[in-house]
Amino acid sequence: MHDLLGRRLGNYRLVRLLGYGGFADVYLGEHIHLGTQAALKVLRARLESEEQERFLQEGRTAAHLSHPSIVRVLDFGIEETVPFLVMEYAPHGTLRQRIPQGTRLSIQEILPLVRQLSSALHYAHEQGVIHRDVKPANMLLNQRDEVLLSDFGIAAIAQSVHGLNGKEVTGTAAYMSPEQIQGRALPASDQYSLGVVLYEWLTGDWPFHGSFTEICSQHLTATPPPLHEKRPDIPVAVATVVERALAKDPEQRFVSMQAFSDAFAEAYGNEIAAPDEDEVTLRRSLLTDPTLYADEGSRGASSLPPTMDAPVGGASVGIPSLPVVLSGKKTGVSRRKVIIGAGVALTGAAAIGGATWFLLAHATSHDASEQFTAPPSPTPASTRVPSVGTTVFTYRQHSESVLSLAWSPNGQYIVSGSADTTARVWKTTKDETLYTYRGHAGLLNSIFSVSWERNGKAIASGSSDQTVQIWEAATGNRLTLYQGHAARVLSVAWSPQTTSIASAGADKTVQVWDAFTGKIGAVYHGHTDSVYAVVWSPDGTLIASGSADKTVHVWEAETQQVVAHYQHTDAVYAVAWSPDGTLLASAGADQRIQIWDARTATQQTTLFISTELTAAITALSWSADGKRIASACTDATVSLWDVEAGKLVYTYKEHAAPVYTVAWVPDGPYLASGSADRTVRIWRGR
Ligand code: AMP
């Protein structure tokens, strides 16, 4: 078709040609009256009548869309069977010329790119209009190198017009979902596209080669290598955010382009707001004050602030803040749908924090609401020691299940996680609450897991939000946001020994990291599915992770070593480390409390629960003697069993609901049990 040069098109002589597509050729067009310049893409194939009015129609929408990071389309004709678009000149050429094969960019490079190709997909959906062909092929430059998307809806003309050449094909087939590939295109499969692009930026690379075929295979059930093997540089946060926008399922990508960009920018924002050496110091200096919580008589009525919501938010800190809502409304969750959850109190050493949670797909029959009728609490007479079973203290002020719990150091305090979308801090004596945490406030966030800091001065805290968020117990204060999960984090443990954090979650994996800076440790792959309890062992060298994969692993918490590998018959959902390190207590699905020797998974004991059959032990909690264990079941009890003899000695029949949470004082004779009654209740355990 070179032979148009010099042919007139509508208003528009062909002067020159640009470039040339799989189905089209583009000139530099002038204007015949005007003198003005635009761009003519002019389609190679003839198209029948019916074709010809699609590509009308798709002319129309892209002509009707007006963003600065679009193309504009100026014009649209059809002369003797000759369609032709005429649009925005761009002078800078395209990124794919700027940006060669094999180039890697700085994430800074890349920002500026992704908002504003963002902002013009996220608008574009607004409009009703998916790309279908993002590239950077497609992706131009105007005179101040900013970036136009072109070719909108192109790609819908281009698949009924014949001829394509197979480089073209196969150049989209790269960046092509894998939905899109079954031929039905959404919004999310331009996030995927741009998902590869990014992808692409950052290793110089694609995620898949290969033939047309070979490629679409790949994009339908291949794992793209993880960006870290490729560039170990890019921040895990940044390479999650990526890499979520590559699911394979459109549903677990970012609900729009604007949620992914801001990801993206937060991702990328967080890291170089990382915290430098001082405030590092200053951080940790805060953490090893003995005097605070180490005993109630030297703390003072100050350190924790009266009955008022803290505030959210790192400014103190320098740590930019997510965009919270500050929302104390009701999340408007049906329990009876969606949540069941697992706590795993550590033990000895490791005893203050740890809890894990997870989210059942199947029902429970309880339903709180309709249910729950408080039982009286009893108050102990002063004189005599409460015999076992005996409720202490009845904690009422959260609106939704309460799914985590973790005890401060000295047992004086309490910091549980709701379903309500809250954490409370409240003194284990007071039915009040001293401060909320609404760092992870948006609707329907439950927060699965909360670890008080071994010193009592900070509290971490992991969401469905996909966040693991440090704060200051004294205040709420945030001191870190953790954004390196890509799926809702299930468990989070503090080190016993250093400020190293161990969060899982249903993205399958155990990143450990530091509390104070959120550089990454490790990230531990093991697991095949979501993992819902995460340990450290009371020497903090070992971790235990239990999933749903129905496995456990023991590994070392530096080298990722497997240590030991232990078996269930169904999910996992808690699992708990004996006091003295030795052995570990794993349960979940399968209804059975198994010990076993945590470094050659010999099996010791089982413990067997007899309930009803869709009941599932949702924690475990090992006392601080080693003699018993606790375990939480969704049956609305708790069990206390004697280790040594294997045997069941009480059963706690308070709640009124599925209890998911349940952990041991640090050193005492007392428990805590959360529950979908919504409260914590504190009772005798021996
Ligand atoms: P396409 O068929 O969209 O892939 O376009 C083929 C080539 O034409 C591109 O690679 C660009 O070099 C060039 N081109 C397309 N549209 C424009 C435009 N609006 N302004 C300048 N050059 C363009």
Second form
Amino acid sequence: MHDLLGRRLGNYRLVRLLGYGGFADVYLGEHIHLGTQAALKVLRARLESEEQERFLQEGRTAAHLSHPSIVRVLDFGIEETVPFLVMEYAPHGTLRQRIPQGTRLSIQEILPLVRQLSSALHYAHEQGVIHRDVKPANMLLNQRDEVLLSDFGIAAIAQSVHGLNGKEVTGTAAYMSPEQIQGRALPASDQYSLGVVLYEWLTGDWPFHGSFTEICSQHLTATPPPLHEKRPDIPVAVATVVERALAKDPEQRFVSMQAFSDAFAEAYGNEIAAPDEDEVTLRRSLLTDPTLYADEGSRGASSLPPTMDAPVGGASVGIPSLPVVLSGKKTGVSRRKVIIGAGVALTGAAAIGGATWFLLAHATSHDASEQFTAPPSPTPASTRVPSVGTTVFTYRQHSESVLSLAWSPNGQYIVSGSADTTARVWKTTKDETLYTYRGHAGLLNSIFSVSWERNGKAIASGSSDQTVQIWEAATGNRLTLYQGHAARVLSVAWSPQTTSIASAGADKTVQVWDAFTGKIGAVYHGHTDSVYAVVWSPDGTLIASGSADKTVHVWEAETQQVVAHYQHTDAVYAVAWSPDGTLLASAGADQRIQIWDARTATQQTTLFISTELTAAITALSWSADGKRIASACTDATVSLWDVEAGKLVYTYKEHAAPVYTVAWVPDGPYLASGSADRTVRIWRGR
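Output the structure of the form predicted alone; the preceding block shows the form predicted together with adenosine monophosphate.
Shown next is a single chain and nothing more.
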């Protein structure tokens, strides 16, 4: 059906062939009215009337699945006997392309993928839906490199379509469960298929080979070669979990996908023992004891500690073994020694950059003289003030989309988180990375959110690896690893008054916990879908959370009692408090900014993006004087709004791809914005 290019199906015109499989072709489609893009899966076979009804039923079922790790079905239909599905477009291809056959992954890289995929399948099974075709080719990557499982129900359609034979589904046969081969797919069949995927990722090879008939026969009767024979370094506990998922009898597998995911994580040793009192005291001292942050003049030129890489080029810093205890076991030295080692690392790191490290450690002053100022103009008129919209600096060290950023309290440094799995700390007037934090390292572990502690001494980062990590701003030494979330962490915020952290994610919760102990203080369950944004009120008493459930909730941090509830018409991606704590701005997929009373939910004003634009708002930032709001947008722009007048005053268009994050410098006229074009740009906003 390659001759369909240029043809219209539904409201979409087919503009490019994206790929093809055994029974369908996938096209990039463009909406004829909105100009938005989607992926259209077009079945090659013509359907008889009975098959058409089954196709429409499967389409309805797939369209009702709503999960952060499942590709959304936007529409479906049959036109002139041509059946098609309209799906969310995932521009970064599939895991089969990203992880070619023969590639071996570490367990650390596999773990977040198992969690996301298992969560998606567990949800589908609760809805009474069996996937039937779990394989890397059906695991897509969106703009942020998030994994999305596609093609729910398509295998069921394929099995009933005339003209398909065994040879056309040989690739799928490699992942097919024994009972599915016998024509009785169960929820446990998806677990078996994912088990085959894990076997392949661990060993670089399928468990069975041969013709379609030979592979099916082996699934029915043969035992897969033991994992340790193909890869001796695989822990026995991990191998046992995978081998149980590959049991011939579905009754011998795990009772659910969630149980399978939990067992895999536990086998890897992905649990942390609660820190003892001495450890907590030492953690706190790292950030509060002024003697640990002595003036750089009193420091000797000590050599870098063995846990850090030498500062070559971008001054990359390796992640040392800090207070992380896996499966209740110590890491080889006592906790006290590990924490003290972190203090030594801090002292050693001071030799890297003298005043640079001193400023990071003492990033508490808000004196205007210490704020970010634009670099001098190269012209003789070096005192000329840049006009609004002028780019004064561009940071280009990330290799994938920039998803989050935060200024240090003194405005001298920025931490930026990226889909390249790293967070980088850099000086705002030089294209120079002070160090690169790699604690979330692993395949596709995007860093969705970063937040700087109020005194500038620590940074929190949340990632698709489902963890929040707390690390020293001056060294990158990790202090705390929080693993309370059951899905990717989308937003992290420090309390402006205490050591509490609020973190939110795709598990639909907001969790409040202590940054030093990891102890949970509260879990807010008020949302019914992924929570994309969480922010504290300036006085630290209230928390506002925005969700894909189209709502913003304002609730008391201590009691979780809801104070206000505000409704949007689509997913909410961004929430921001006014500097005086009286108003909230919220925005998202409905392409408008709404400003409202934070305690009564009374709308003050609504700022509408130009009707010519049809892009989602991904981030908001309120200027320190409360007069302007900056909004980042997926159409590659940042808009500046006059709050009092409710008017658009400027649109920044220097980015070349969607903008995911924006923030005003503390008490200054400049902004930083991060984009899928892999840059952070600093520019004047007022």
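Positions refer to the first chain, counted from 1. In this text, the rigid core denotes the largest set of C-alpha atoms whose superposition between the two forms falls within 1.5 Å. Given the structure is predicted, the values throughout are model-derived calculations rather than measurements.
- In the core-superposed comparison between these two forms, the C-alpha atom of Q180 has shifted by at least 2 angstroms.
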